[in-house]
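Okay, so here's just one chain, in structure tokens, the form predicted on its own.
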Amino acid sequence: MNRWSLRAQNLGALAVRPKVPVGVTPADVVHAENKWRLLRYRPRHLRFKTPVLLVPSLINRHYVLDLMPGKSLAEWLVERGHDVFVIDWGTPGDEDRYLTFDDICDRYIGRALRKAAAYGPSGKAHVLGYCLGGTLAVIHAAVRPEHVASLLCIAAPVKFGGSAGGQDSLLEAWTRLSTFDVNSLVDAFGNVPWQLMQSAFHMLRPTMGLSKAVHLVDRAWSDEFLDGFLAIETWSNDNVSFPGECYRTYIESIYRKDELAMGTFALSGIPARLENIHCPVFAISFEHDSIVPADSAKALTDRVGSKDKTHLHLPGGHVGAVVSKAAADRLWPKLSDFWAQRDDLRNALPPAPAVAH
């Protein structure tokens, strides 16, 4: 059967095509609290001493990092010999509107990190933060470095334009509009509905839907392509609302005032200064990322106190470059090599400053 016939056949059968399995790498729940869980992917043959904790975005499902067999970062890392953990943020209920930024970024991530780190001999874990999960990981590492062996951030915004210099991204510009009343939004809805946030992301690239449709028709002859396409679509339409109080702080302090880059943000009352991060740091940005500009991600390596720091700018977009077939060749080996080369580092904390008496 030629490609034209396969294309017509597959497009005609889309409505009854079996659902693609997502997030199926075997894992066990090793901690659960409120709506979130810490999953440990079942090790196969551990080669490395230091566990890896994956911190996904707070408003997306964790299984983007375990998309489907053959296109799963988690599966690939397990097969490579890493001990891999991931935070599944779950679905916030109405009562979670009062969860603060400190609750999530300090207490929740702190407990997940301590639990994962306990599986390694040094009591530390490598931390990988993706998108907003990377921003949370950076802030946590700046305040609670004790259990962080290294910090690896993929498409993670750190500098939010404005007072930090540089040109605002569209998201940054929109959040600074006087007509965007974040307090009224949170007061009215409690948790910020995922539909509102998804609409904003769609407006970043208004022709994305049409582009996807053209790409789908063009490649519909390939079952492998269709399975990957439908898996990503399943994930991208399975979004999570943002706990209200946490969102209020995120927009007002991080986006509008750029407090993280300015060095004025505090987590649980403790200054979250990037220069306090001394562990190995690896920041990755993507050329066609419409959500996180390269300058925003690169600000991490520009400002941390670590001497072991690298910024890597790669082709691709915000999602595709992380979960595509090409990612297994282009991106994932770089992550594993970064951790492997630092597997025995103890990353001792810098000496405490002298206290005047």
Second form
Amino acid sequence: MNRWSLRAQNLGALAVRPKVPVGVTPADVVHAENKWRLLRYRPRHLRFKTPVLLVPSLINRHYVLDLMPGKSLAEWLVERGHDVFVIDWGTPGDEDRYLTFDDICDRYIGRALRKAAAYGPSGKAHVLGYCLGGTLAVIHAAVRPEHVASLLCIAAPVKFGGSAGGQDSLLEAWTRLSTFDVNSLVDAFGNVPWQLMQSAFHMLRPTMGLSKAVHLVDRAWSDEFLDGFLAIETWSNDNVSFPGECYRTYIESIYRKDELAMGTFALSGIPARLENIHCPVFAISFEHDSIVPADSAKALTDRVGSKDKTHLHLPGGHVGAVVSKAAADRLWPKLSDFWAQRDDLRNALPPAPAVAH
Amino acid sequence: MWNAWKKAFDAWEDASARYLETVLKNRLLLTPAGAALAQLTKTKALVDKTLATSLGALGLATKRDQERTLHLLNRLESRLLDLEERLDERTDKKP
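Return one more block: the form predicted in complex with its partner chain, after the form predicted on its own shown previously.
To see the whole picture, the full complex is given below, headed by that same chain.
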């Protein structure tokens, strides 16, 4: 059968195609609090003693890091011998409109980090933050460095002004608009509706939908591509709303006033200065990332106090570069190598108990 | 043929995206759009507040009251977990 016949057949059956299983790497809940949970992927054969904590974005589901079998960063890391934990932020309820930035970035991440770090011999864990999760991890590490063995940020914005070649990026321009009233938005909705945020992300590149459709037709002959495409679509349409008070701080202090980059942001009253970060730092940005410009992500390695710091700029977009087949060849080994080189105890370990809280 | 068309499409898509980016950054468009959104949210907040005040006058718990109570319960749970952690630290308990 030629490619056009396969394309026609696969596209015709798209609506009835079996759902792609997402986020299926076996994991146990080691802690649960409010709506969030800390999951520990079941270790297969631990080679590295220092646990790895994955901090995903607040507004997307955590399973982007465990998309589907064969395209899962978590699964790959477990196979490689890492002890991997991930924060599942869950779905905020209406009452979570009062959750503050300090609650999430200090209390919740702090607890997740301490719980994960307790599984290692040094009481520290490697932290990987993706997107907004990276920003949260950076702020946490600047204020509470005790349990952070290293900090690895993938497409994590740190600088929020003039990060598109000296000019404001689209998101920066929108949030800095004098008529954009974040207070009335939070007062009206409580949690900021995911639909509103998703529309904004779509507006970053309005032609993206059309481009995706053409790309789908182009590659529809491949079942592997279709499964990956549908898994990413499932994830990208499965969003959560942003807790209101936390959003207010995020937009007012971090976006509008660029307080993190300026060194004036405080978490729980403690200054969060990037120069206070002294652990090994690895920042990764992507060439075609329309959400986080490279300059915004690179600001981390420019400003941290660490001597051991690396910035890597890779081809690809905000999501595809992390979960695609290319990511498995190009990106994931770099993450594991970064930790392996900084994990001086590489002997096999007895598996730690999977504790249900 | 398809490949040539796709190449042309990609070029068009890239050019269009760049053009739309300049449009979407234009303050002449953004300022009124922001003002309209602010007006809508202010109206919604006002309606909600009026409704809550009416319910409050009848002695009924409003949605906001319930949210506050639930939030305080969640916060209490977090504080208890803090205490539990401190106790564990004291007894040097490992997971």
